[in-house]
Amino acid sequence: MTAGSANASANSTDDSEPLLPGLIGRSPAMQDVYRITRQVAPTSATVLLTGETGSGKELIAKALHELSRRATGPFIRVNCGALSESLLESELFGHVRGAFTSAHENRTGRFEAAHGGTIFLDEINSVSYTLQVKLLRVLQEQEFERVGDTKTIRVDCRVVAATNRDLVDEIETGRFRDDLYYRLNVVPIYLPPLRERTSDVPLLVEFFLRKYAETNRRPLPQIQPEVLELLQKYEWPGNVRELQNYIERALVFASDNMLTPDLFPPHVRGVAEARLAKSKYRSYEMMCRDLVQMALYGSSETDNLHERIVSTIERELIQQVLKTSGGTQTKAAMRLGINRNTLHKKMTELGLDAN
């Protein structure tokens, strides 16, 4: 979906909602990511990114930043999940001497350094309860003290969270606040992994092409018509992340200037299993989100199914997710991995309760 800074103008069509700068990909599941993000760009609303790994979330976090009026300001990543509690609250809000044994001096944590900009928080989900409920305070108040300090100390920044677990589900289990999920979401945006845009694929390989072809200076390879009719077949459970990895080898290993099916792993290329698939081991829930948004998005899986019978497995689907989220179409959209007025139409169009 992403890669470091593409020329927007190269992807850009006239029919179809403006890209982003840095973002690749003009199917329909992104181009709603794109008109989201550029309408919640300009206002000061947190944000809440959701989408497997690999799916692009930090990039959306940039554009978010860019696109603000806080775009001269820092934007300040912190991986959530990197570090333990003890060292993630001192990262996050800073510390004084004597906090600890190794605080020899004054930290500024990340939420100082964000001032006037955008903090974006990573694998938000990996926080610690207890540590939930001092990022609660900042969000609501703007304020808080450092790591062995009372005095408070106020922040102007705007908070882009990101999490690649469904938190709902953690709410459930007791490992997230609710309280905190809901100030969390304000916005959320749904980044659709790879295989539910497949039609993205040769925009990608393209860039990716370009990219390791300068920075390894070799002339720009051609491409046979099977190895992107196997990369669009392929599920691609790393996302965008997996593909680019396999293009830069592919380049590398290629000869006669030319990128042929064999320079692709095994798995790839349909002949092995993949060790990472991930489609045996998804949840019920998981299930039904993948096969709405294949009837959604229009993929190719389903086309070829009767209307009537799409229509019948979508309901079904929608009303189990709606029973088990206690009829909140706001949960249900989120364990759909589709926002919830999307949800109300698709509800309408199948004659469900939408009220």
Ligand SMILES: Nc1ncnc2c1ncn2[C@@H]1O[C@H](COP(=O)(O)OP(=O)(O)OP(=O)(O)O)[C@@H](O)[C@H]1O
The other form holds:
Amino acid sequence: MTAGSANASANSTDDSEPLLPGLIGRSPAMQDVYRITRQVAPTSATVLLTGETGSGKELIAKALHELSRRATGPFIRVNCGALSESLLESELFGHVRGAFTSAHENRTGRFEAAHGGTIFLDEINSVSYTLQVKLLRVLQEQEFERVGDTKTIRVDCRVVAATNRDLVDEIETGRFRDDLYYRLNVVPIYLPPLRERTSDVPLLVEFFLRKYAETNRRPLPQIQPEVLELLQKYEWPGNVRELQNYIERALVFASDNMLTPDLFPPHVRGVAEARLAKSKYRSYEMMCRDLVQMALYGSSETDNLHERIVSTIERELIQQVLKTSGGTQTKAAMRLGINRNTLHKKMTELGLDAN
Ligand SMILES: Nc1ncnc2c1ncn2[C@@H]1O[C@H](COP(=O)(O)OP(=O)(O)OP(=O)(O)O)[C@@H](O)[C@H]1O
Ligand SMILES: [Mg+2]
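Since we've got the form predicted on its own here, give me the form predicted together with the ligand too.
Starting with the chain above, the whole complex follows.
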């Protein structure tokens, strides 16, 4: 009997209850993840989360916090990939007034903010080599200085880090320090890709359907069995996030309260080559084509077709660019080639959270 199946029988009282808060899926591979998460959560051990994009690393980071003695303390996430080296340094450690030209005030860093709680260092592979030295010291000694200051600050926070790059490869190419890697990798947790746990697909589909039916105040649609079959065959390069997005879109265009195969993009249905977009423009192009197809063939409603397609595409585009810009609107506006006020206005119109 595997550890996973042992857990399954111990927890098999209610199949709709998540085994870990916020996490859906009961495959043996995920049960191993839940078991390690529960074991390590109450300790102070540093955890390194690895796994492909969209596989649930951030959810596990939050669960580690919520299941720890620090749960009443803060959970602070820092996206290390979203900031330049100097901005990240002052974000993490804080700075004193006058430390650099734009440092008009003293500022506390995220490590101080995480005192008594958990700091989640996301995309740790993006941290520069120099800053890695400073991080190593915090991990080893729990102390650091604010940028421009000599006073040493001590903090008590649990470190959870995540990477979607293989850090061993990064060490080999000289981009990541091996001493920091060993210090971070005290307890590694690997999130398996969705294609390796297809038994979780039906549960995830149902979970997201319920979620989006509720937010859109629509009745819960029926699922045609062929839908589950094709979704279990697909490769899911974007993992659970990709599944979540397709379910949300399918629900938008579903008619007769029924989830049918034609509501999913051709490459998911296996009728078009499953290409991974080479550039972000290509992926947007594909996304637009998929959406238009869905609107034309997937829905009997043709009212306001143009408006519906345009706003759906615009919404998806802005959400994705904001995400890859670490939530910074100025950066996202630059990437989109529009001005910041226009972006803000569009976000308000589309009901996207302006924070
Ligand atoms: N097992 C799961 N159950 C429910 N939702 C999930 C699960 N795994 C992932 N998700 C959802 O999928 C999305 C992506 O998950 P998450 O942000 O944790 O992935 P990630 O591994 O951090 O991805 P990235 O490397 O791109 O940052 C989120 O909306 C999350 O809520
Ligand atoms: Mg993440």
